[in-house]
Every structure is written in structure tokens, then in C-alpha cells.
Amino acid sequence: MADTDDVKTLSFERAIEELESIVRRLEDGKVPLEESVAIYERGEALKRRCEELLRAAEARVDKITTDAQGQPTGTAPLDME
């Protein structure tokens, strides 16, 4: 298993793919304890990376504004709350 330092360079798709693989391995229950701990820690790092990338994407999303007739009039920052 690679060092967690490389996680910060992974794309969202690659990070989520690896995280899903880790989850499958842990759920299978056939991984030795030491390896389970190591891949769990990597999974945590991958989860944080995915969350970071999702927050960045959400910050870039705009909502489309419309007039009374429902016609698009422009965009405004998306209010996530």
C-alpha cells in the first residue's frame, strides 16, 4: 500500500475508486490486523481528499437565476445552506 502523502495529488475519481476498493477489502474480513489498520488509515486520508475536492467543486457551482416566466436571466453563487 502506498504512502498517504500521494493522496493529495489524486483526482476525485481515482481517490474514490481506491477508497471503494479499501472498503471492499475491509468488509471481506480476510485482511490481517496490521494491514487492516494501515489500509483503514489510507482510507481516512482518501475520504478527506474526496471531501476536499467536493467542497472545492461546490464552491465553483453557480445556480441559474430565472425571471417570473421561468426564463434564465443569469447565474448567482449557490447558497449551500
Given for the second form:
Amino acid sequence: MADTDDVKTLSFERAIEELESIVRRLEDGKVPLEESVAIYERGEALKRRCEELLRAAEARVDKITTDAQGQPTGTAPLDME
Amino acid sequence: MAKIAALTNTAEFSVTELSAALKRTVEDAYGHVRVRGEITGFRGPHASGHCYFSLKDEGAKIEAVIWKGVHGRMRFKPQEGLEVIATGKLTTYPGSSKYQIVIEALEPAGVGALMALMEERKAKLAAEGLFDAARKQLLPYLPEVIGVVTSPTGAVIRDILHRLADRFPRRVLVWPVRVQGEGSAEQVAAAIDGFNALPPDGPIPRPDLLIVARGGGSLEDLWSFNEEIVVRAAAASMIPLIAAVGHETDVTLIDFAADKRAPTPTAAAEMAVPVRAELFVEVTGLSRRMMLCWQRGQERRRTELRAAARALPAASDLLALPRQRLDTASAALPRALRASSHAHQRRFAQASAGLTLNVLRAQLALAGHRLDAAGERLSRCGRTALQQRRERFDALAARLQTATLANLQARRHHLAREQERLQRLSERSRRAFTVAIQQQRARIHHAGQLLGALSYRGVLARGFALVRDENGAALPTAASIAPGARLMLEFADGRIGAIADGEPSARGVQPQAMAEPQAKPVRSAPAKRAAKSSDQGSLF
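Switching conditions: you have the form predicted alone, so give me the form predicted in complex with its partner chain.
Complete assembly follows, chain above in first position.
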């Protein structure tokens, strides 16, 4: 069966590009049955990866704190207004 | 002093006092002035760190100095030819009756001067290749962490964060900096460098993308982003960098060094992330298309299968045709065999018919022809070769004959010449010989005459006789004649024998002495003559 482990580390851009290419190949209708099953599964995994990346949108805003020499020491929540 | 003062009613100063008074007056009156002029004769910073130059306009010139500490803090560094507004105080220099302005702040006078400065700097940095298109990096499609270098307060960061939240909320790290005024350029550059220096998996997440942002403002307000230190930091950033400084129409040098220039901070946020909702729709759409495609593919396969199954013919139908072909073939087999053997037989007959002595004969004849032809060629060649040799021989013989003739001719000539020479020589020798003979003959004749004249016969002819012993030897002296010795007397007209008188004695001398007298009586005259002649003979 198709190996979908590497999908979990793909960036959103890579994942959606590959998903698009799978859709194109399936639309062409020239993929043999067995391979079409495999790439369909991979397409599903890619879709899940994309959605996971899209869901993981966190709106966290920090500011860099620096020491006297201007070297970053850590982060602190940015308080605006 | 008071006395003189009283006399002239005018205070008297020492030079130092006067100079000090002037200094106080000038410094009091012009303790804080702003003066506009063009920098000229710029010298510095010196080793001391101070800068000296003059400020001038159309009508006047004033000496100016910037102390080291002030120069170090200056946002605009003084530059030859730059029109500036200098703020400072006037002071005098008592040592040489001079005054000057000590500048505490310097700003370019007007936009024109700043633009000129910026253009100059832009050309210089462009020449270094800092703005090359080849240096530009692509922005990540969906950055995880976005680093923002800007003021932590104000509209800019708010705009960015709002737009990011609208499109795709991300983790944002703000590096607070001053975006204008003194030290702001250094802070911005340090922030860019600082983000780049973060380790990839340290406690502070390293951004995938940087945004350097500032709101709109005057050229002077935005000037920090024209500073070399900021431009260089942006160009050197390994993290893709979007510059969003000022409004759309504002141009700063960091725009050229950045990987992407955004007209506004909001636009920078739009460039930084895609719209999350759109991506959701896109992913869902793709997934649905994928499913539909697959379903359609399955449906199509099913249809094809059904059609194929329907088209599959019955086994008996499949076998009927091959069966018929087999039958036909097996029926045709014996006939084909016969036909084949016939064909073979015919070929054999043809071949054997052709295999006769005629073939050999024809080959023999052919070989004979070839032999004849070769023999013909051989003899022709021989003849030709002989002919060639003969021709060569004839040519050589002709040459030989000619050469021989010429040689003979030459020899004949030579011989003729030699003969002629010989004849001449023999003629000469004959003549010479005759002459020599005659000479010799004359000499002989002469000698003969001389001989005749000198010969003893001449003496004999005058009547003397020569006495000889019986053996014919001349006896010149009487002493040599022994008595009784047989003598021979020679006269001119002949010889006659005689015997010396006296007895033959053993004594040698005496008988000889007596021999003459003995002989004398026999032939006295001849004896006398003989004695005479012997006397004369002794004369010889």
C-alpha cells in the first residue's frame, strides 16, 4: 500500500502541489486501477495534512526581549494599545 | 591705569582681556544659532575624531567644527558640498582673532540635498551589487513564524497583525525598534541581524520571513531606512525579507535591497501569507475532485468490464474457425507434400542437367583463353622490353661511336702535334749533332796535330832513337841498361836490334854505365842519339 508517512512532514505548499498533481492524473483517466487506488489514498493523506496545517493557525504574537547589549533573551507577549 | 583712563576717558584692555570680552559677547549673543550653508573645505574626521570645515553661501564663509562625540552621534554625517542647516554656538578663538561655529546638530537643508545624497548612496551600493536581482530570495508560501522589525506601538504593527489574522493567523515575533531619529538605523540593522542569528531550533523560534515596516513620513523621517547599515543588513539577510517602509510613493534604499518591496505594511502582510479560508476551499475542492475522478474512473472501468464481458464470444465460436483451418490444412497436406517433392525433383533435374563435362570444358577453355592472353601479354612485354633495351643500347652505341671518333680525332691531332714537335726536335738535334761532330772533329784534328807535334816520333824524325829492352819497354837511362843486354833501337823509319857492349856483370850500376859506350861503337851516332834521346826522354 502507498507509503504516506512522509506526508506528515510536508509543508503546506508541497502538500497542496502534490494533491493537485494527483487530481490532474486521476482526471486524465489513464492511471491503472491499482496505482489509482494508491494515489487516491495518498491524496487523502495530503488533504488531511493540508487541513491540519490550515487548522493549526495560531494567532500568537510575541515581542523579542533583549538584554543591555541588544542580544535577544526571550519573548514576551506583545501588549498593544 | 586709572590715571590714563581719566585722561582719555576710555578703558584700556589688555589683548587677552579684549579677546575674553569679545568671546563672552559672542558666546552670549550667539549661544544657540541655526545657520544654513553649504559645507566646503571639509577636513575630517581627523585622528582626533574632530571635523573641521567651512559653511558658506554666496556672500560669506564661516569656520565650523564638530567635536568627536557630536560627530559620532550624528544621523547625517557632514559631507563636502552638502547644503545643511547647522545648529550650534558661536565661539571665538582668542589665539588668532578668529571665530567659528561649534556645531551640535546637522541636518540636510531641504529635500533636494537629501535626494542627492540618497541617489549618490544608491549608485554606490548598486555598484557593489547589493541590489542585484540574482540576490533576491523567494518568499515562503506559508511561513510558520514571521519576524517583524518595527515600532511595537502605533498603527503599523496593528495593521500587520490585523491583516495576518484576517488572512492566516501566524506566530509573529516583533523586534521593537525606533523607526526614526537617532540610533534608529543601528537598531533596525541590529534587529535584522539578530533575527538571522537565531538558531533554527533555539528557545526563540527562528522566523521564516521578515517584515521591516514603518508608516509614511517625510523623507527625513524615513531617512534611517536609507542608511547604509540598514541597507547592508537587509541585503545580507538569509531570511527572506519584505520591506514596507512609508506609503506607496515613498522610496527608500532598503526597498532595493529587500527580497520584496511592499507599498504598505498591510500589503506586506498580504504578501507574507495566503488566505486561509481560500486554501480550505481549495483543499476541499481538490479532495472532492479527486474523489469524483476516482469514482468516475471506477464507473468507467465497471462499464468497460461489462462491455467486455458481453463481447466475449462462446468457446465453440472461438474454436470453430481454427477447427476449419485445421481441416483445410490437413486436407491439403498430402498434396502439398507431393507438390513439394515434385518441385525438388525438378530442381535436381535442372541442376544435374547442368552438371556435364561442358562445364569443365568451358572452364578449361576460359582458362586456356586467359593463359593465351597472358602468354600474349608476356611475349608482348618481352618484346617491348627487348625493344626498349635495344633502343637504349643503340643510343649508347651511337654515343660510344661518337665519343670514340671524337677521342680518335683528338688523339690524331695530338699525335700530329707531337710528330711535328718531334720532327722539329730531331732537326734541331741533327743540326746540333753535326755542329757538335764538327766541333769534336776539329778538336780531334787539333789534338792530333798537337799530339803529332808532341809525339816522340817527332823526335825520332829529327834523328833521335828510342832505346827499348827486348820486351819493348823504353829504357830512358843508361844506368838501366846492363852490359850485354839486348836492346831494341827505334828510329823514325824502323827498329833494329842491338846488344849493349861490356860483359854481362852482376854489378848493377857499373855495367849499365858502360853499356852506352859499348853500344856507341856499334852505332855511335844512333847511340849518341839514343843517349841523347834517353836524356831527352828523361825530359818527359
